[in-house]
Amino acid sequence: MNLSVTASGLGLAALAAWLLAGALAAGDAGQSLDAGNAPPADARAAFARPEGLPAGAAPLSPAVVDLGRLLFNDTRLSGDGTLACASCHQAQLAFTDGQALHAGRNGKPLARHTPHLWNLAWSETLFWDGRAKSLEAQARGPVENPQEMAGSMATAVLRLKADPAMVASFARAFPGRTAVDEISVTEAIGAFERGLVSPITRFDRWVTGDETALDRDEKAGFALFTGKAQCTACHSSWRFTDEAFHDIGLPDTGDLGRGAQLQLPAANHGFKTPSLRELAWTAPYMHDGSLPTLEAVIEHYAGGVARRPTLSKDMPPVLALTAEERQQLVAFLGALSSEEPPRPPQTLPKVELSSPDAQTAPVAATTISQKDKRFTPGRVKIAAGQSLTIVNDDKRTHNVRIDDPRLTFTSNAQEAGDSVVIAFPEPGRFGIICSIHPAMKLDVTVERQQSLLQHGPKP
């Protein structure tokens, strides 16, 4: 399979530039991109491919990967036997299950729509409320669900462990391992999943600078989503999501997202942004799958969303959208998505070397901004004894968030103008993300003093 796109590093900055300089100005999309007047490359390189997956991601190994996709089709994983992950995640349905809501071990329907699994190494939370951290983490779940699989992990590894075929299967996986166990039910699982990635579409082709790989309609739609309709406020990057948690405005069904997650009453109503990618094939849409089609979906966003305190603040006020405005957004969405239903890839993707961050010296600041779903300076040092200070410049509200052994830290909710002071118990580094906006983080290093590094300790 081949990502061979990479981003010129102007992105989003330069789609701004190129709208504020009018291929808009005329007030109609689909009479503001004839030929010639498309969007320069380097705008849409805000939504190119990356050539591998992200940098420390596992490496893929065919062995573990075809062992995650045997335990992926494993009834032995459930209570009774009867269900598999692909129960619910089917391939032929680009995994997921074509239902609103999934019927549970009790007969009612489960409390949220079966999302599919593409693209998920790229994803800093899993399940709609960001409960779960990594892929594997996200394997154990719906086993253990009582209402889902309802099944237990040790029990499904003695099950396993009672079959020869599976623990030689276990055994190319995972040389060295003297048995099968918990540990590498997951990571397989895991890195069967990790292994998703979407095929290349006409949409990506375009961005590469085909212009005949969309017509007329579905320019207009990608003028519409990245202008007026402002869909890329939350559906931004070449996934088409900004992995974080927005209230935008379904009917309160009693399912308080992220917030029951996090306890955090800001966070209410909160889900997880889905990506756009493949989503011609995995109707129905929302947490809730409320919404049947993509002419219900903005048929929401342009008139149908509920008014709350916790409404994401990148939500439109007030969106108006003619009839051929909406059916070029739909066109434009269609082409996010293969023209075939959409399959594993035959080959496994390499994982990228490093990511542009890690290459960012950090700098000395005490003080950090929360702006534009993002830390700066994103990569701090500070001395052993001094504070941070992190200050909400945003609309949007925040959290600051630390899970270590030596510091547990979550601030309440941070609207703008609020800020928080972390004091640091010794040197070393620690991470920091937003609950709300998982992809914002914070790598700050907390150095030793000088002295000590110079002269080493007093006998």
The other form holds:
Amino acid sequence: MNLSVTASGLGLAALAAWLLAGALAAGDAGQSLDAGNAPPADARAAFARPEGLPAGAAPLSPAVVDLGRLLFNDTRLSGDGTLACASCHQAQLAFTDGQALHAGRNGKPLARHTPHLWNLAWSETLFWDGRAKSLEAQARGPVENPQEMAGSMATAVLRLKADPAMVASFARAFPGRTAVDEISVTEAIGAFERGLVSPITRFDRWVTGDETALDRDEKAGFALFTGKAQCTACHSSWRFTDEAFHDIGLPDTGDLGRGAQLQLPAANHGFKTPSLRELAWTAPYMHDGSLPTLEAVIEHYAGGVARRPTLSKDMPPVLALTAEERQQLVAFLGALSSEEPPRPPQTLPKVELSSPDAQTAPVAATTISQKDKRFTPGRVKIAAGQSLTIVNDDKRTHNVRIDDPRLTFTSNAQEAGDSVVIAFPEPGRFGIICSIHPAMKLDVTVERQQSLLQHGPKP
Amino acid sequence: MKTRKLWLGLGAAALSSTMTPVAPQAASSATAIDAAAQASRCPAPARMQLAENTQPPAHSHGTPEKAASGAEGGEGGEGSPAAADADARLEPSLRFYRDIQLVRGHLLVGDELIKAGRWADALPHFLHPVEELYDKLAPVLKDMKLKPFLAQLKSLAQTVKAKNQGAYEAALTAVEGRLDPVDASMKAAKKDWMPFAVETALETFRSSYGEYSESIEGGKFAKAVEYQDSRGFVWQAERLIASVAGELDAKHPEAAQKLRAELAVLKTAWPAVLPPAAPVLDASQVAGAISKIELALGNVK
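After the form predicted alone, can we look at the form predicted in complex with the partner chain?
Below is the entire complex, every chain and molecule, led by the chain shown above.
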């Protein structure tokens, strides 16, 4: 077991130590969790809920969110006036549709399963293949998709403008703006979606110290999830996602997912790691809706994985689970869901004051590591004219990318051991991401030559 | 009409030799299994009513060897003054399995309503198992090492609220995927499955009567939900009997034949999933028909 990989995120050392102790003590995850042998606080801290929406997000205004809710339920957004967002993302069904694949306009099933919409304020990308970068950009997709709402934003805006009640709602939501327009429509829908923060669960209470919140099986399931089963290699953080795209070896249906989106065969069959919250309410599962129950999901990981070259390197080579262990994993997943059908919070979430990352000062460096799905250092400064060398010292395939009008760059599939060299001729600030693991971010400040001379960078 | 009243008398008399005894006063029992399977709201009136003429009976033919849960003890001595109420006095595994039939009966009639496009009418039948029955089932399921299905039931009710056909079908399959192992596990736990299934069906008929009598006020159906509950229970009891029909026919051909005839009479009370303008059978006639079924099945072993 590679502990440094499983124990991603915060509290890594403590978690690893605990897992190791558990493994040595009993070799049985269930037994290592009896009373008095609970995981250390740090292991849980890796899953602690944030205080509010990510720092930097625009604060949510009740009037905008209300407007967003109206629009989300408004069939006028569809071409023939029959479908709303809520037709597929049904609030009673945890904002999903409870079906493997929704039928499209032509009667044939849509290509992919309707995902739930919880906690998307934290999502780096949207859609199973990550093709939208913001909720606002995403909202246009279904409206104009000929198999979904088969409409156009322009027409929708005309219809809304003709409705005095709607015009009034827009005026309340956006007092500074004169007209109902496409930007306001997508902003309001985006704000409504950002407000969909999933309720506190028993797992959250356990994370914050309530020992009684989980039962024995659920705790054993947590130990398996973070240990032997290596689920946290991908399902990390409080949302249980690394925001990355992985091929987990589901049967090939011809959908190339992220690979098609990036035109990058190495990312074929890669789909976004879904959050694991509220899954009790969102069956069936996976991008193709092919797995009806959580039991079926565990069956897949423990024996149903198709081995092919694109299979994620974060997938364990084999996963042998006993019947009891499978049931414990399912029990643990259950504890990540509300006991009653989840509903949007009564009060709108606040925005967090600052993110820890934002405070670290950039360091002068020209070589960057990619170990453990992380650019290190994460904030660098270099001099104009210098180059950055990005070394894949990780076990995974990466894809380094800059999307900036001043400088666009994309590496090919950057396999373990490959280095990428990027020259920065002009001063400015640039963001680099890995488009297979979009949570990997590198912030590059390119300074005018003189100001960096004292650091003596390599030529 | 007259003949049916006669049947009621007959049946009630016959009860004394075929049914578990009944003590009308409820008292809470200490064992986990009893707590697990306390009297359900629905069946209590049925027992009271049908048991009016009962004498302390002979040992019930259907008393199973052992509680399926493996809980030791079960009820206190039969007929003892400390006995719990009618329902609580049922042998625990019988009570548990009867409650499973009630869950299925609710789903059955709910499904009928959905097939008729009546989602709103169907909803109570999907909420009822969670609200009225599941709490009693949960500890027994756990004891029997069977998977819980509360989340599945709640999800199913959500799909009905959402009036979403595809989601409903998937969620129903998920619930059935949890109920089927209950049947399998009960079968494995019972030496004499057929008589136990028959006994369970009888209990389910009795529950049906309770709902049916509650649904009628002033000679009219005042509560459609209870009417539908009672229909669902009868249809489910019939299904349960059908599942052992082969053995029943082979061992007790006469009883099986009688049962079919009486069941046909009983079922005329529910001409459709929505209540008729006026009851086809009044409550005592339904009780009578059920008594006749009990009589028919009285010697099934």
